[in-house]
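In structure tokens, the next block holds one chain alone, the form predicted alone.
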Amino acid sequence: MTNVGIDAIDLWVGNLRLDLPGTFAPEKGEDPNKYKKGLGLYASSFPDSYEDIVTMGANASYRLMERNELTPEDIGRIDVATESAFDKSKPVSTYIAGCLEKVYEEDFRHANKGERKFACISGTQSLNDAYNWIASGRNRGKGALVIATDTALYERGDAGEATQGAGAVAMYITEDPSIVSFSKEQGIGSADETDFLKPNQQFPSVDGHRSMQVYLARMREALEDYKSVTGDIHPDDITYGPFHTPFPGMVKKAAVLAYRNVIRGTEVADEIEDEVGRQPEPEDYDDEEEYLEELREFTDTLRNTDRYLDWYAKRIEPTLQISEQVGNWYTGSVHVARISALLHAFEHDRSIVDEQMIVASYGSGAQAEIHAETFQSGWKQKIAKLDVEEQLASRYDLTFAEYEQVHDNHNLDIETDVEPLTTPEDQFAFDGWGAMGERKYRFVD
């Protein structure tokens, strides 16, 4: 079986920053701890007036190509995952390819280009497309460029407004990758749900409570499906567990349910039985409500045990460190979590080659996917090239009034003329409109 996975990865953070507990909460008359302790968010990233999903995707891709000495000749496929597309016909990948061709002598004339849509999971689906393309042998020795780019805005006053964010992740997928290889096994949990949708509108219609329920249900189904083809998973065999992260508080809910699932039947369950009791099983109860109540009590006890808290601190919490500072990137969210895990391993000089992480992706509407990724020998050299901390630190801090202007600027239903708050340098920027109403771009040295 061909070894396929991520050979290089990079990201682009929107150039603006909104302090949630310090700037957003006071204006909303809310307790800052709602953000810090409840949602697990400290800041959101936003695009300046010259930024959008194309510039962010192109900037992430350009950094990836430059830092890894790639040219258009190395790339045979460009797939963009987004739920922020502004064109219902022409894929965002063509715009991004056009941007990149402004800075390279070669072009992407023979690269297949496409766009994926299934809410936040489409970034992972694009990775699967690249995997299948390479494993089938149709790639002619070339790699695939997968880009997840979104501006995740909610209508002002919506409960989801606090979780907004914007940015892009670019990934180069090849045979014999340097960073991680993908498992051929995957687990799927999918159902027709109406928890989050955008029927011909920019801002989503969301049933927040239902969306959380659906997220957890599909994740459980995907995990069970994954285990049906791989066998049981031991919690200590998971080096990191990146989840789709609409906000870190959601991952806290999901992680304890995943832990409860994978300890079942292991020595871990036996060792903590005196502390938490035996995990309730549905076949032991005649009444479903009684079973569910017992299961909730068991889970609440489990989440406060030292054994679980230690597992969470080592394997899940490191995946959230970037998300806490940038908010939700929709299609890029789980891939931001992967980068966060890799940076944590790099900063702590961990030896993780041949170890595995379990990646849990999700998209509203609704589908979850679970697969494993194995760390490869070149991961450390590739991650050393990233400048995530520098990007985060260099963002412009928005006042609340500026935030409102920026929000209006990226509202496609409102015509605004907002002066940029930052100056583009060594990056792609929006450059006005063409004769057919198309968006135009330039590279600013």
Ligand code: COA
Contents of the next structure:
Amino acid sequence: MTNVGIDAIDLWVGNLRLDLPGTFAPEKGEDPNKYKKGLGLYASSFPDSYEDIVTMGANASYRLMERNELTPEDIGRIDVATESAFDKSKPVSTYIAGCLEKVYEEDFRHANKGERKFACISGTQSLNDAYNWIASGRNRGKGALVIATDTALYERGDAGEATQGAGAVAMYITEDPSIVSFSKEQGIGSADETDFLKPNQQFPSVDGHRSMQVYLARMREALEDYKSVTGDIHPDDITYGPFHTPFPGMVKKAAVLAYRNVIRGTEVADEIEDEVGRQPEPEDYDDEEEYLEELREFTDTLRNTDRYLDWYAKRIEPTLQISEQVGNWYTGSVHVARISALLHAFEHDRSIVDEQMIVASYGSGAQAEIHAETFQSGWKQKIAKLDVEEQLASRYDLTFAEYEQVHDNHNLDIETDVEPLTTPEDQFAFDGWGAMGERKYRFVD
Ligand code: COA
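Could you give the coordinates for the form predicted in complex with coenzyme A, as opposed to the form predicted alone above?
So here's everything in the complex, that chain up top.
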């Protein structure tokens, strides 16, 4: 069977930073602990006035290509996943390829380019497309460049304003990859939902509290579907569990439900029985409300056991370290969680080759997908090339007034002329509008 997965990975963090508990919360009259303790968010990344989904995607891709000595000749396919597209016809991948062609002698003339849409899950779907393209043998020895890029901005005053973010993740997918290989097995949970949507509008209509319920429901279905193919999963066989992370607090809610699900019937359930009792099962109850109430109580007890807290601290918390500093990147969020896990393993000098991650993606509208990834022998060498800490630290810190200007500047319904707060260097930048309303870009040395 063909071994396909991620051979190289990189990211681009928007050049601006908004301190959520320190700058945003006081202006909104909110307790900073809503961010620190409730949502698990410390900062959001924002795009400067010369940044957008194209520059961020091109910058992530350029760094990936340079650090891994790739040229356009190595890439047979470019797929962009985004929910912030500004063109209903011309895909963002063509703009990004155009940017990259400014800095490479070769071009992407024979690369198949496209754009994927299904809210935040489309990055994972693009990985799936790359997997199928390579496994089918249509790739002629080349790899696929998958880019997840978004400016996750909400209407000012909307509850979602608390969970904004901007950035891009670029991934190079090949046969016999260096970092992780994808499992053939996957599980899907999918239903027609209206928790978050953008019907011909820039900023989303979102029912945030409902979207959390839909996330959990689809995730459970995807997990059941996955287990129906693989058999039971043991919680200690999951080295890391990167989830789609609109904000870390969401993952905290999802992780305990996943744990409750996978310990069922294992020795873990026996070992903690004295502390938490037996997990309620629906067939033992005539009344559904009573069952759900017992299940809630069981889950609350479970989430405070040492056994669970230790599992969460080792396998889930490490996936949230970047997210809590950048906010929601929509399509990129689950891939940011994967990078965070890999960096954690690197910083702690862990030996993880042949161990597994369970990757749990979600997109509103709504669909969840679960698959496994196995760490490959070249992971450490590839992760050593990343400079995530430096990128996070070099962002410009926004005042609240600057934040409002930046938000207006990216609002397509408002005409503003805002001076950039940072100076682009060694990166792509927006360079104005063309005659047909197209966006133009330049590379700034
Ligand atoms: N100390 C500790 N925790 C606090 C707190 C304080 N002072 N104040 C609030 N909190 C907690 C709340 O209890 C809540 O946690 P809980 O859900 O575990 O109860 C959390 O912080 C958030 O507070 P809440 O009042 O629910 O915030 P909100 O009404 O502003 O809404 C979201 C939060 C996430 C629903 C909202 O920001 C949103 O809609 N975001 C967009 C979500 C989205 O895009 N979804 C689609 C993609 S998945």
